[in-house]
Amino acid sequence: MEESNFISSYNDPILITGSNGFIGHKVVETLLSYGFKNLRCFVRSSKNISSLKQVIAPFDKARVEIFEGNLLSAEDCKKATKHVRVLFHLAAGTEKSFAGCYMNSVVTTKNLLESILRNKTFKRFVNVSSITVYSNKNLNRNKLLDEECEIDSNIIGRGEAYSWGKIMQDQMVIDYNKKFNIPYVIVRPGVVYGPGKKRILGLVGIDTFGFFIHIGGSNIFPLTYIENCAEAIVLAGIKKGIEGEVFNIVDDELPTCRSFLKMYKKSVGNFFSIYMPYCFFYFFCYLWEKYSKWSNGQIPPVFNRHVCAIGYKGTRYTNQKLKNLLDWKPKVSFNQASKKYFDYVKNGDN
């Protein structure tokens, strides 16, 4: 792709937060492979950056700075964003508490946005959100979930601090655009998988009770392979003419949860699982809510009907907007991606 199609040149400084994370180090690698030569990688600690160093090593002609700091520090954010043209914000709160996610998703995002207010050369803030911010409350089973779908207004009722933090983060980016005209793009990946993730992926089922309960059944599994996801994020940061757009990231050839579980067992190793139909699990969640209320919250309503509907109601997904506006298509097919993932889980290969 020609540099003339990008909002910045190959030598412009680019900041990547969460650059040593599962997705972050792949975003760094993708930027370098595209030819960008001036990257600043924000890390909380320089102790666990082996994956990041591995992807940087082959690009010895590029200037890659590893910036150690804390996004909760306004001063660190000012230093990290100095002269930056594009910012890829992947760092986020993954704590189970709402307070923790507020601090590490919302406050950190505000600090970054504040730090670039006086940066006259700034081109784009790419906020990496999540497909979990949507509600399918008004969607019938097997209907399409796309970028026009409503954001969940009862996210606290789900008890999912991470998703709540992402919604608050997205809204803050939008608010700063309205108040201060900070250009932005929001990307919302589905379930990202690949070498680096060991556990069987969510939405297929749960293993809370000591064995695996398969709930997903014939539901479509909104997967995106790590390399495909990283390229979509990079394109969202550099392509011209897409300011203010939102993109959901899912791959082609999406399997059902049932077929994915079958492939997982065949490729990685068989294990005991029980299939629970959606209606049964929904009733189970109803009973759990009632018991939680009866116990005055001593047992939190971690299983509730809202979570059940979001995760297992059954929804279809699309990546058409990515293809239309970013000229993106998955480089790694599902067959190739699943094989790499299953091999990693089974053998620990990178």
The other form holds:
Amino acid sequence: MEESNFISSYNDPILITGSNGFIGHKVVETLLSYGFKNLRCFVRSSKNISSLKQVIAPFDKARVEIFEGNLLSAEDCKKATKHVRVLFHLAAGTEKSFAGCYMNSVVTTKNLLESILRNKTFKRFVNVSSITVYSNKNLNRNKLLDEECEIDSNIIGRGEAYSWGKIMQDQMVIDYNKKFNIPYVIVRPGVVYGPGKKRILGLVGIDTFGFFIHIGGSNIFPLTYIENCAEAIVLAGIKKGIEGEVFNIVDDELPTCRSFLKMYKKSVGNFFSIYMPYCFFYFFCYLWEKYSKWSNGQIPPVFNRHVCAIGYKGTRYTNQKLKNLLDWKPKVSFNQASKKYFDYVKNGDN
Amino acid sequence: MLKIGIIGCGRVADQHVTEILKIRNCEIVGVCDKEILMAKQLQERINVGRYFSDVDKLFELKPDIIHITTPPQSHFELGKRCLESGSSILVEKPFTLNVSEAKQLIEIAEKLDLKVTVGHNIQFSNAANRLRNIIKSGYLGGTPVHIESLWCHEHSNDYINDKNHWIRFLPGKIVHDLISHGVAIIAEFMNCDNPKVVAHGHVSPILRNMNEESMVDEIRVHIYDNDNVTAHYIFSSQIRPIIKQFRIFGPKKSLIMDHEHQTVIEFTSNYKYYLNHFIPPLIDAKQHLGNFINNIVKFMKREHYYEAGRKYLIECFYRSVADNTPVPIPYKQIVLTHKIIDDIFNQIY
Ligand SMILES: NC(=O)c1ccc[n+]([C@@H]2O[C@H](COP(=O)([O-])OP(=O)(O)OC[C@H]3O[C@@H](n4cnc5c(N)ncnc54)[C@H](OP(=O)(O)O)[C@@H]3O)[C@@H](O)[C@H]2O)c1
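Starting from the form predicted on its own shown above, please give the structure in the form predicted together with the partner chain.
To see the whole picture, the full complex is given below, headed by that same chain.
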């Protein structure tokens, strides 16, 4: 790779938060394989970081510092961002509670942004968001969801703490850019899959009631294989001339939910599932939503019409902007990726 | 209208606020967190009151009651400041870090004619309330002979992955945040001041495999009050399925309550010879069916939900403050709970 196309040199310090996470450790590996030699990997605890260590091991010439801390500590953030040129921010709150998601997605982001305010050599904040922040309310069925689509304004009503946290996180980054000129790029991956993650069937259907209800049908499943996704994130962090841009990340050759489920069952093992057409599920969500409201939250409003539309209305996705501005193309084809993934789900790490 | 304040706007505050918003004749006037963003996000979501990062600003609103939902290390200091500023307090469990702090807070409250309680919500679940009523009616046939409380737990990544998590710095580490539910219910029915406590603790293989050898997560305790009532407390992160059970044995009859299933079952009497193998299982089946129907009916009446105990406790406490009636958890019980907890941790660490 030509260093002159990048905003930072191979020796510039780069910070990766969430570096021990599912995507984070692959981002570290990709950076190392691109030739970056000065990485600081932020981890909450250095006790269980075997997958991170494994990806670092082959690159013994690189200087990789494992920085143990918590992004909720302003002090830790200050130390971790010292002299850093590029920051890949992957740490996030992924739990069910609103407060928990806010804390680990937004407060952490604010602490990082505050800590780089006085860093004169800082070049880019790569904010890893999610494709779930969009609303498809004003999109007809099977219309294209791209970077121009509106962000969900009724996210609390949707009842998804994680996506709400991500929206507030993006907003924080944009606000700091407006106020303090901190350069940023936002990336929004679709459903990331690959070894290390067993359950990804959320947009295909639900298994809340002890068996699998398949709802996705002929909808496109917005997948991105972990290696392809990590490369897109890395390119978003180092390419010149893309300040303030937003990139959605999905692979080529996206399968439909139905075909993915079929492949999954064939490769991993059969299980019972029934198909529920969108209109039926929509009606079920309507009833659930009403009961939840009437009963004062006796059942949580996890199924509601808004969630139903976002998840299963049927939307098409594009990676054109990634290709045009970052020269990215998925290195691992869907055939190879799905085979590796299904092998992992079936046999584990061995 | 009672004026309510919240200090600490994390996950537990979310649970409190959800229930407070269902209660009549009270309004949240302000929420406060030392991280102003946390206070702001809560205030914006519930869209009532104001938000602050400075507790003194909250005190200026003169709340009648303040919920303290911060990590336990700050409960005592914050509790004291709230009381001194004129508010009664509902403190999330564990009430304080030790019994001496618990006694001091209660003393301050009594001196200032204010009230305190602790967030032992599980003690007021539908099943727990039913159990209490049965016992009150004299069902056991005298004072309890023996009590057993079993509390199983599954470790969460929260504190396992975070070496600076506040839980790790509590005197009883991981267990300290959870132990009071199972101990408080023993304290409720033991009815004594100074029982002896013999505790044994060890590290489970689950934690050992995670290289966490300094945190005890298997605890067995024997509690006895001279020649009177005895109790066993078991905390386990290994036993599966997750069981949270309370058993109370009386001189005539005995009861078993399952927190997880929200059932209360009476131990069936014995019958003669082979009848003993056929009749009691039938009676037990009838009891389980009764519990099923009871839970379903409560569900239909919108009274059966996970946090029902929290709402009940908060409502009772608010009433006790508004009407100056007794608090839902007697102070003696709070002190006894913490005395037992102190004794356990002094022995296992
Ligand atoms: N996976 C997907 O399908 C997907 C899709 C779209 C977007 N994303 C985004 O991609 C990013 C990475 O996702 P992932 O799947 O790799 O998640 P993950 O495996 O859960 O990793 C998240 C990491 O963040 C760390 N973290 C959380 N709170 C922290 C704190 N207060 N201080 C320090 N570290 C903290 C966690 O540390 P511990 O290991 O200590 O818990 C974990 O390593 C996230 O921002 C996520 O929103 C993911």
